[in-house]
Amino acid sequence: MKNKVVIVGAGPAGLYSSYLLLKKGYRVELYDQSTACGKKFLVAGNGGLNLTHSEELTSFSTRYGKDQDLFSEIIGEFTPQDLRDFCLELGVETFVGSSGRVFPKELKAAQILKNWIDHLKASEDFELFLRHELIELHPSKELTFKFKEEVVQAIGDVVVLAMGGASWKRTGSDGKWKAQLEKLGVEVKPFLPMNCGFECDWSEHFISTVDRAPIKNVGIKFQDRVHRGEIMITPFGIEGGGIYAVSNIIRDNIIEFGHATVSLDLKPDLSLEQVLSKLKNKKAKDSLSNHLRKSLGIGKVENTLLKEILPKDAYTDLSTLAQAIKDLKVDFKRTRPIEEAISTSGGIAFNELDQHFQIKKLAGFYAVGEMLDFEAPTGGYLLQGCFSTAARMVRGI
């Protein structure tokens, strides 16, 4: 009889596993509590579904901040390259774009996620339980589910936890298993949201003016990280991939100070004398807001931006205005709300697991994703997270 292995969470982290013990010669059960497999990665894939990253190993490893020693092993031992001819095995051809970061080079997410449950379904040794809330764990190895009006026993010789973090709760990843572990004596970091938008104090006029409008090819600036990428104005705030890559950071800063002054370079390919020199040759008849748009491609949502934050006399002031074209300060008040954020912070400390993942004061209990205590931006490092640590905990299986 073949050991068996019950999976309780069906997003990447979870179907992978499910993956690579069913290659291994395990029989393997699947629950989630949703109504398919796979939502969040859905979602995620709506505006291209970013895989991986390209960049070299030193470098990526570098994007999980405190864990990054721990990261650069697992990622060394299933690497970016690994995960696309994963993809392959799929059916799924990949190819790296301008910015480094990788895509398929034809199929949707939809595709790609029924190419890989098809897969695992052609297994005789899969099992796969929809709607399916897990309502207890025991130490035993045995978990209470809920089916319906019903109560499901399961039971495995390894259990393997991927429940997902605690952002986007429509999809599933809504955290309560963090109260279940916590009465099993684990601990577990308390969630904050990672990859999310901030809020600031806009006026109202600048709130009826904007609605939500993007800003492509922005520096942005906070303590010593500098970033560039696109960000969204939106009636509450800032958010986008160039904020989210510094978002754990600022989100810091808000809590232990109550704000954050995030400073924007909105022509970060111009010298602060190039801007200045291109504002000093407005024509008479030309606005100000004309000769913006003409002469350096300052367009009317970063025109607003620029009046919501500089008072009048600074704005007109040509070496005041360049200045802030360059270092534009803007507030930070509050984070998203976290079922908002792309991703979270927190979940299970590093410390109650072994090097498998296997959490120590539950044996043969293994946890795997984002249910770990790791943060990490957009731009497919989260991903290829999920699936290197559930490649590191198969191996310890």
Ligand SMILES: Cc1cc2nc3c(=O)[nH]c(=O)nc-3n(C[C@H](O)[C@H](O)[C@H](O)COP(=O)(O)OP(=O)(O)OC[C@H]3O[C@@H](n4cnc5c(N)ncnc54)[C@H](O)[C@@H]3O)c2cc1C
The other form holds:
Amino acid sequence: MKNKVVIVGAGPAGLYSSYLLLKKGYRVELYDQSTACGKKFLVAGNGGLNLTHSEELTSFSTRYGKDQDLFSEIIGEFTPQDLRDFCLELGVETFVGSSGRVFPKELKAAQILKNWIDHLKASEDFELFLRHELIELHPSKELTFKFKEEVVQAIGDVVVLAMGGASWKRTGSDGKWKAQLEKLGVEVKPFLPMNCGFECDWSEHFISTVDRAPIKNVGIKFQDRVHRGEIMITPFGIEGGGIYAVSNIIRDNIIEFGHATVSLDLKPDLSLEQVLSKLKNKKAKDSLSNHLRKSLGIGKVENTLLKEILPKDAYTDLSTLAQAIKDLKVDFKRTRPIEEAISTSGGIAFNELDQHFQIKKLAGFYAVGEMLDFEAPTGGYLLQGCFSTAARMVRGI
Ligand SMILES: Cc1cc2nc3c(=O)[nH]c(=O)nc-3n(C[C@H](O)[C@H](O)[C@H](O)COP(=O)(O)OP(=O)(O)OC[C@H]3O[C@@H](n4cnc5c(N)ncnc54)[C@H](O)[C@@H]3O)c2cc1C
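Moving from the form predicted on its own to the form predicted in complex with the ligand:
What follows is the entire complex, opening with the chain shown before.
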């Protein structure tokens, strides 16, 4: 009789663990509290599923900050190319976009997910249990689930936990597992929003003027980190890919000091001198707004933002205005709620795990994916992290 692995969580980490463990000759029972597998993975595909990144391992691993040494090892073992090969095995081609990011050809997640689940279901050693909410873990590897109004038990020779982080609860990732593990003495670092938006205390006038509007190609500088990307101005503050990349250090600064002053460069391809010289070419008949648009391509949203931040006399002083276009200091007050964040940092502390992510205090229990206490920016680093942790874990079973 084959050994049985019980996996909880049917996101990419749990699904990839299922795939590998079946291949390794185990029976797999996969449980999830949702009505379908991979709901967050599907959401991730809405704006183009960024599976991984094509950059060199040395810079790739730096994206994992404090955990870069560990991730350098595990991504070296299961690489971005391995992830692309896996997609191909599922019949889905991938491509490298101009930014180096890797996407499936169709951009969405649905095709990968469907082929993946079909592949698992084709195995007679695989069983899927949806709408099963894990409510208790026992060190004996017995698990208690709530299914409709019933209580159901499952027991495995090995248990794999892949219950994700604590954002986008409607996809099933509610982070309730934290209390269950803490009850058994396992240290779980507090969840914090990562890749998140921020709130600014805009004036009433600004809130009534600006709806949601993107500003492309902005230089974002905070502490020693500089990033370039698109930001989204909203009535509550600022969000978008450009901000997500530096969101962890902004968040930590807000936690420590109550706010964070972030510098935005609205014209990162021009020097201060070039901006000033263009501003000085203003014709008398042009309004300043018109001139900003014509000479520098500064549109309505950027202009409203400049007027919001600068005192009136500073806005009309061309040297100060040029300085602000290159270095607009925006005060970020709060993170947006964790629910909205693309990912969460926090999770099971690495010192609670052995090298194959077995929980030291719970022999036979392993944990993978976003449940672990790592953080990474968007760009495919999150999914690559989930796949690579699953691959390392399975090698250890
Ligand atoms: C809007 C958005 C866009 C994103 N875009 C990208 C992207 O382009 N690239 C990228 O790399 N990453 C992206 N991500 C992040 C990525 O989707 C996640 O990091 C990834 O899904 C985490 O995988 P996981 O398997 O660890 O957890 P999850 O995908 O969160 O899956 C966890 C599963 O566990 C189940 N579960 C939880 N608790 C229980 C319980 N008690 N009982 C039973 N089941 C339970 C949940 O129902 C869920 O199905 C995006 C996320 C969001 C929200």
